[in-house]
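So this first bit is one chain, no partners, the form predicted alone, shown in structure tokens.
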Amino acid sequence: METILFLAHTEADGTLAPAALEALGTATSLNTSLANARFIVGLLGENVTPAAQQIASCGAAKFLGVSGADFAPARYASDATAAAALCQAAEATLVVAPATSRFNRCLPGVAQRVGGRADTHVTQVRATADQVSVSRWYYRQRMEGTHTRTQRPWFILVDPGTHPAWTGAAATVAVEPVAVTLEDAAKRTTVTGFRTPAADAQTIRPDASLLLVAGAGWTKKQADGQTHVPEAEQLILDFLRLTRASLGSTKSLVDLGGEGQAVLSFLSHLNQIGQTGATPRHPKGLSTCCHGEEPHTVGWRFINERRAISLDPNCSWARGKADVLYVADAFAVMRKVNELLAA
């Protein structure tokens, strides 16, 4: 008989956020499908009430909390600590949590503590009535592989937009604390604040429904023999801005500024998309001056409709890659867009 431990983390205001919910849609799932499961909830932060009431109809058994100032901040010695406590009070065998920064960074050495084994980044979970099997992507994002695993516990940390969301009513339940303690050692580190960008300066948006990819070919010269680049950038944060639309970019492009090229200043490599950057999950994406080559197109891999813009007929992203390619100069195509969205 499995025990399922749904692990999380919770946010500044205490409640869970999507990718949570996503991995307890999955934790749900495995409970409904596996014969004889026991489910319970482990959450930890500074006060994991409120996550619990959110949470209250999941069907758990059990919900177990960690809660307090010393686990408020994503630490590695802290979280570590309590996830261990969280899974040892439960005697979980599959422990299911989201694949956020902060429990990729932990979980697998809490795994190491209790002598199981873990998977990070599992795009799939599936059960029959006696056995649970993960699918994951290897080789940067070109080779998918399912396997399941003996060892237990097991951990499994679920890709944010990979499963559906978790949803049913709030309600008031008990959550049975778990008692840590944590040694002076395991406080040295402190998080002094977060710094983030003004809301009009924010170019990554996980949750947007549109990713928009700039290209090398919007800081080449255009048809009047000069570059642009100052338009380009205009023409792109109008978008963004009109839209709420995410931005991603081409390696290409993210490299130029390395090799004293000009560049699109709000461009850094968190914003690079393929084989060595990001693969976003984004419902609909647009790339604009790029030519579709397979090291970009890889981490395309998730986005469902995919249009581009290019003035190459006979680019890669013609050759099946995009399901529409307008044959066009973008900065017309952009502009007319925005003046659209505008109006």
Second form
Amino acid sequence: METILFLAHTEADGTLAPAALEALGTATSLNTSLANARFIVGLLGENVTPAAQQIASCGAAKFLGVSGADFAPARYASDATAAAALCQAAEATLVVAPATSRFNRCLPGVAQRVGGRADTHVTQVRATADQVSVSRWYYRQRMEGTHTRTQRPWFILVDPGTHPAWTGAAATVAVEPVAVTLEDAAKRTTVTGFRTPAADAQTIRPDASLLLVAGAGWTKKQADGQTHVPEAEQLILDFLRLTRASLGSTKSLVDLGGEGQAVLSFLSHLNQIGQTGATPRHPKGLSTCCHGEEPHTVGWRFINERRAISLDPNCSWARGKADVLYVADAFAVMRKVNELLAA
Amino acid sequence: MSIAYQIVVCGSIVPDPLQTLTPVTGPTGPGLKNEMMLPAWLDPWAGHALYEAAHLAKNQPGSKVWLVSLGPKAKLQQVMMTVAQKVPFELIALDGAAGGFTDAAETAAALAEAIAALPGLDRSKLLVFGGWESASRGAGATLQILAEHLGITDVFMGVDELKVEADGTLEILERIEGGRHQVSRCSGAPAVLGWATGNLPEPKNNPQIGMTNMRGVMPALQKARSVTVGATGVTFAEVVLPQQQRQTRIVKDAAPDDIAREIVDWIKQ
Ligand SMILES: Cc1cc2nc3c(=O)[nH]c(=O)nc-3n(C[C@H](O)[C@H](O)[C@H](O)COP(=O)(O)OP(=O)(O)OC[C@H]3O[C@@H](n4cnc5c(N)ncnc54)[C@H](O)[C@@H]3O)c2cc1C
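Switching from the form predicted alone: structure of the form predicted in complex with its partner chain?
The next block holds the full complex; its first chain is the one shown before.
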């Protein structure tokens, strides 16, 4: 018999983010599929009451909580202590949690602490009456594997955007507090704040329906023998403003900055897509001035519809990596695209 | 106050990203076709961790950098030929499997044992670095498990910046959702940091550093302890290579205005 613990941390306002509700959807469907499972909710954060109320009707037998100011920040030592306590109080054998940066940081360590194992970046969870299996990607989204595990507790961190979110009515519910005392050693770290790019540099928008990728071609010499970096910047920023698209980049383009060449001022390594960058999820992606090499396109694994604009008819996008390749000057095309979007 | 840190970088090898990878199933579970023949690289994020470690060691006189690397000995040797030319370090090699289908928990246990056995280890000066995720397993789990083994509870993942303040406090920037960074202050070592890209370019090859490093690298490889790293308790049902090939429609010789119209229609669909 499995005891499923849905484990989540609250947001600053005490509620659960979409990623947590997606993991909850996964946990409730496990609860339905597995025979004789118990289902418990464990919440951690400064104040967990709003979150518990938000998901009161999810069918959990119990709501456990670790709360207090010590558990507001995303800090390994306090998060690990709280999560381990919740796991032990629930006597969990399966722990389903969202793969947020906060939980990716601490839960693999918690699994070790409570004698279990963790699987991170899980994209699919399946269950029969007596067996659970998970799927995840290997070699930077090159191949997908499905496995089962004998170790318990088994922590399953569900990647955001891979599962439908749980929906249900809010209600009042009692949260059983799990007492946790933090030793001073757990307070050696203080979260002092967040660094957010300036408004027009806030170009990474995980929820956008479109990804725009800018490649190194934007900074290269064009037909007239000149570079046109300021115009490239303007075209890209205008497009982002008009479409609310998220901005991705190739490694070559962001690396140029480190080499002292002219680059687009709003780009950083955080925008990089690919082998050593991100693998975002968007329904559509438009690549511009990029060659579409494999180390870049592995980051497009979860982009469904793909189009590319490149001067090179033999670029990798032409070889089955995009649905449509426009062999054209991206400056001319994007100028017109922006004009049409603004009209 | 300048602290002489003991910086231990955990980093292994991965196949060259330009290679075609094909999964195969062997007696012990999945692996890669011709795994031992594929050209290998230092795992990229671990590489950034190594360059950051060397940079920190340079700014904190008396600091020392170890590179603890678990992988098949012959492959490690190949990769070290280039890595050794980048920055000064002492290699601790462990001979074992480094593929993506091994369990992070087993890798972490082997690494922790090697770190705990380092001669003269002083936990008050210990900074354990690594890549926040490997380009093989991609789990982002090894360093936290390692931290638990070593009893270190200050752990940072997706690190892009580490600053040592005058009083020895560490200021750390970690990647979080939405292209933002979380800023933390940690009172000092010991700490575990899983690096993202950081801020340093890849150092140019320096034959002099290479010569000095290789004097230690070869003996380290010769005495590399063999460790068993697998995925006990895990049964793979399948590993598949999803078809990514699309039927690309190539639009040539079209006017930019027409292309723009088509793109705008597509965006608005
Ligand atoms: C270990 C390793 C890890 C890597 N990780 C990554 C990664 O995470 N992400 C990544 O992106 N790369 C990665 N790379 C690098 C990758 O192999 C490519 O070198 C890189 O993606 C190329 O970037 P690019 O297409 O922007 O540049 P280029 O290859 O320079 O291509 C520029 C393109 O722009 C086109 N162009 C120029 N002007 C115009 C114009 N006016 N209109 C239209 N098109 C134009 C050109 O025709 C060309 O196709 C990695 C490489 C290695 C070895």
